[in-house]
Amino acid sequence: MTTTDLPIILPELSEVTVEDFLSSETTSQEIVQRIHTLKEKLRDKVVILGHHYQRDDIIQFADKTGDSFELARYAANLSDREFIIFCGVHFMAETADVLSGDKQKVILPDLKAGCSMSDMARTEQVLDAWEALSEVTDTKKICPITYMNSSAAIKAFCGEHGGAVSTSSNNKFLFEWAFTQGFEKIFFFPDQHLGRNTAFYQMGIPLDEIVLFDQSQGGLGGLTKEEIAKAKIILWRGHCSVHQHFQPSHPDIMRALYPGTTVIVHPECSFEVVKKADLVGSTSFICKTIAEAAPGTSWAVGTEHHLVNRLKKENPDKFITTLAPYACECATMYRISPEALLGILEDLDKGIVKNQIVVGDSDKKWAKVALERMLEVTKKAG
């Protein structure tokens, strides 16, 4: 889309803001008060974690807000808290269980709060892909690295095969580490976009050495032996549904609507969107950058809209809007409701533990290895 095309659609879009898609908080005061009362009663036993993408009527009850790994580590350090209530999605609660102590129990308020990206890399698919690759190349020279947004079983697979876990902020460090360990290739899952953006934009790896393994095709994932032999990065075919709402036309639209605006996006966005952005980084990077920006600056943010709306409230001296001309929310994260949280707290008050997330011993062992490798690499990288 060119700027000469924009005036045709801008009059409509100029009336569309993120607020149009954000209903006011509807939780009754009775529920709010009941949660606060039970929190106080159980405060020596319970810690409530709220992921950045949660809506405000959940965040108001959180003892700690942050990204998934930050929250899991925080809770694990609270050894005196028996119950970790993770207001996030399933893989986050699993990570908390991997890192938590033997006497701690991790609870997910709604067991249906999953992650579509995590679900795109199932254990049996990864094992089949690994076996197929072993028939055409030496898998001992392939380092499996999985994004934090994956199941404990996939993290365990990486740990057991010499690989590690990564986050959007340290993915480059883990890629570099893999090559310094003597691996010739990286098999990265489940988010193809984070992998491609890291490899090309941050490391300068040519696109013809970055290939996509399409697990739906079986066998070699639609790749030839020659493509696999040439590849330095093999990407799993997965993505974040929220960040795929952002399109390459959106930066053009927002810059035309709001001259001088800075486009800042998460690296889970597509290759084309990242190319058009002014700044790219993790959720923490986005929050920090905007918080430290000069008053009066303008920002179009390419990430989940509950976080964007919270940034707007926390930075009233700046103009902040979502990059897309419509709201993009994590629907599964939204399943965590105040009513579900209240139900968990009421059960705990009665001595009943529901929705506990338990990772098996073997997966817990190897997933922890993969996570510890990540921590070591990140620490050395400074």
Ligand code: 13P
Given for the second form:
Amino acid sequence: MTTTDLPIILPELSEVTVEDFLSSETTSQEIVQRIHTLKEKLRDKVVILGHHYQRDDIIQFADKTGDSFELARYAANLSDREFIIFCGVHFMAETADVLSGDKQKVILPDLKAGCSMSDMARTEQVLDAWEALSEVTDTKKICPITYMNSSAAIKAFCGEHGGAVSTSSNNKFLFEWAFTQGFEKIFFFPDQHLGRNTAFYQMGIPLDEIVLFDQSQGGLGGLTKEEIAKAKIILWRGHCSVHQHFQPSHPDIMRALYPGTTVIVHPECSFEVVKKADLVGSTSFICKTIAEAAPGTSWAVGTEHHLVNRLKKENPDKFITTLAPYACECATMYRISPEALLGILEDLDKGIVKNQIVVGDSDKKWAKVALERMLEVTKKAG
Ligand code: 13P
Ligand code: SF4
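Which structure goes with the form predicted together with the named molecule, now that we have seen the form predicted on its own?
First the chain shown before, then all remaining chains and molecules of the complex.
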């Protein structure tokens, strides 16, 4: 749970603003026009969803933008479009496929748009871990909960074992729900940071009842039987490779550079970064909080830099900077390019469906159970 701080030289930061990290997104007007034309032509059949981390030259075409929870809920209620083009990453498209109707097809414009955190929990590892735990404790008393950022197979595992899915906007509700169902422990995949931040900061669970299961060690993940017996929360050893770049020194640096700055971060940031932040929440929480803030306020934002940059453009009456002194970009989200989107639309116009994401029937059944539990619990928590 320790985080190594990177050495930072303060004076170099004095001029840092998010523009310094902008990649040049120079989509030609011809491509933009062709996408608009095809979108209009196919508008009765196609809907385009865009996660907040997508680049602006994709967001401009999205019919709906949102955080992973909002987009999942939206996909669950979409019945009038045959094709859902998901501008996000693979696990989001899988979720849309699980929750959308049988006749709908979900398309990911670039199949290489994965998520390294999701890849950190592989099915066979989770099954091995569960088996190892069953030798030292009653797994019927453990609720497996997986962050949305995981494969459909892991979601299915959770659904089949009485558990659920959660997102950064509702993790606390799902943790509380698990305990009200009579479970004594939660096994949370794959993001250790979201799990620890929720359990400690939002629910007051002591750190010695939150343990880290290191799957790379095999067996009990480096834990003793006693540690497992005492634990309320068992965390999978996964993290977001983008948010891990935010360091505990960054809030101090930004506050020194910009006195009065409010530090707002995503809960995928480490425990130490969240400790120093003023506010913590999902991408939509970050957008809403800044949009509703008073003019003239100042914000240092700890999340993916395309979103930070968009916030800056949308809130010209506020000072907004990224929390880190370098770009924290999600390279896989970035793979969804206007060229890829255009290619998908051109094919659909010719009746060709490429890059369809299909979750197999057995995973779909149980992943749906886990996702519907999440939707229900969140609705009730309201
Ligand atoms: P949100 O749940 O805030 O959309 O975050 C999703 C994600 O992938 C963050 O890394
Ligand atoms: Fe995955 Fe992190 Fe990218 Fe989110 S920001 S999609 S968790 S790698």
